[in-house]
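As structure tokens, one chain now follows by itself in the form predicted on its own.
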Amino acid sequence: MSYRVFFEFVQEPFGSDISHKQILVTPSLIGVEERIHYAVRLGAVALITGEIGSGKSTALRYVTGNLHPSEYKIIFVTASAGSILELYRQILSELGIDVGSTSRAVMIRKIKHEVLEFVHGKKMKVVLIIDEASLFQLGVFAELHTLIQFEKDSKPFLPLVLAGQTNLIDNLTYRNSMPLASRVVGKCHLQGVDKKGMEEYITHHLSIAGVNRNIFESAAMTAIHQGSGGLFRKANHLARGSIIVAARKKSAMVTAEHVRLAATEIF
């Protein structure tokens, strides 16, 4: 018999792919939305800093779920370790455009154009959010505040959120930075959460797949907080592993020994 048969859930739990409206809305994905706005609202730059696993790509997702397609042109990149020039490529791909140059004039001027149809023609706020920012070669610090400057840095057309681990503000003080930095007007930084929040979360995503009873027993939720230092991306394996060894055990609650026995097959 498999887990969700055993456990009676109705979708895979501790899934990384449930809907926006799905996410739990905590004090610190609040913050990150509050922070993205003002900068969306004042054509600046927001940075959202933390540690891997920590719910950075998920705050992004909420944010922008809750942006009106109507509304907001959202140019959201990956970033690599890679030129500028690969950034470029990257967002005039999000924007359905053929690159068909290699000159960074070419593709600014084309990206500016078409960031130009979206708030002339289309009446609609573009934004360019850019996941990974930390993986960045410090050159692109350099280079990529040209881009989010029109009209001779008088209108604010392309706000910018740079999503990271936290080298992504230590890289933002080096002074061929510093143009991009001057134009952060807000910042937020994602921590573990403590054991109250890391039942919540638990709790809320056992309802996400079905289950609306606690099948975690109190210690098995303070081994998955303690192992997973209240990230939630580790405690989403230590959550889903420890189910699986219940449930192989014909256990009906999870146990922290189950916890531990699922800590041995993850990093």
Ligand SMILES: Nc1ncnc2c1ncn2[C@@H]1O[C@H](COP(=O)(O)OP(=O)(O)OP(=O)(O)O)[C@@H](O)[C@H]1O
The other form holds:
Amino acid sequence: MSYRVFFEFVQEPFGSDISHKQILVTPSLIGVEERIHYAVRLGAVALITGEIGSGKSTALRYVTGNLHPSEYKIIFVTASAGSILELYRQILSELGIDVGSTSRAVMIRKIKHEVLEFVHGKKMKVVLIIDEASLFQLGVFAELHTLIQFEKDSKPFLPLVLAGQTNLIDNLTYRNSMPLASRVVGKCHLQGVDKKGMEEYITHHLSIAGVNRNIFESAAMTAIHQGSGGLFRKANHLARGSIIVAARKKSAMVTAEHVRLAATEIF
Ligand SMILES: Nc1ncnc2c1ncn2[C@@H]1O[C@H](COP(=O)(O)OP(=O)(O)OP(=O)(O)O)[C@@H](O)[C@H]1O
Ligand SMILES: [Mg+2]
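Please give the other form, namely the form predicted together with the named molecule, since only the form predicted on its own has been shown so far.
Let us now look at the entire complex, which starts with that chain.
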């Protein structure tokens, strides 16, 4: 019998493809939202850092999903290790503009023109969100401020949110990154959650999968918390793995031993 049938899951538990309304609103998520809104109001930069699998991308999805599409134009790009030209291309493609030219000046002009069109023409707020920004080459940090600055207008029109791993902060401490760093008005670091936060997380994901009773023994919850360091993606793997082990052993409850066995198969 499959573990899904054994535990009566209506969908894959601890999945990575949860919808916006299924996102658990944690205190950290609210912190991220406040800082992004603040940066948007000021036309400035917000930084979201965090450990691998701590929930950065999900937090961005949560916050942007709450911004009404009639009022906000969100340009959401996932950074690559490429140069800034690659970023300009990604932004243009997000805006649905034919890239054509590969000239830096032309691309910047096209992006700014489109942003001003949204701001003045459509009376919308434009927000540039860049996930995985820690992958950028250093040169990108030295130049990025020119994109969010509009020479003829004293007011900047393109608020920017940079999310990525913790070394993103280091990249912004270089002298060449100063113009960008000086525009940062809010920082948020996502850490592993505490034991109680992990219990809420596990219970939440069980209910998404249609199981509203607790199938984890308290010691199993502790083992997942410790084994994952409170980080969500790792917790997903441990929780799903231990559920599979428990079902294989026809145990109605997941125990710490099941978590331990599951952990041997996970990095
Ligand atoms: N607030 C949340 N509510 C429910 N599930 C969440 C939440 N945050 C994260 N998750 C779960 O944890 C997984 C990892 O989260 P996410 O991909 O957002 O982390 P990340 O910090 O962006 O990771 P990476 O460093 O690899 O980019 C998600 O696929 C999702 O299953
Ligand atoms: Mg991510």
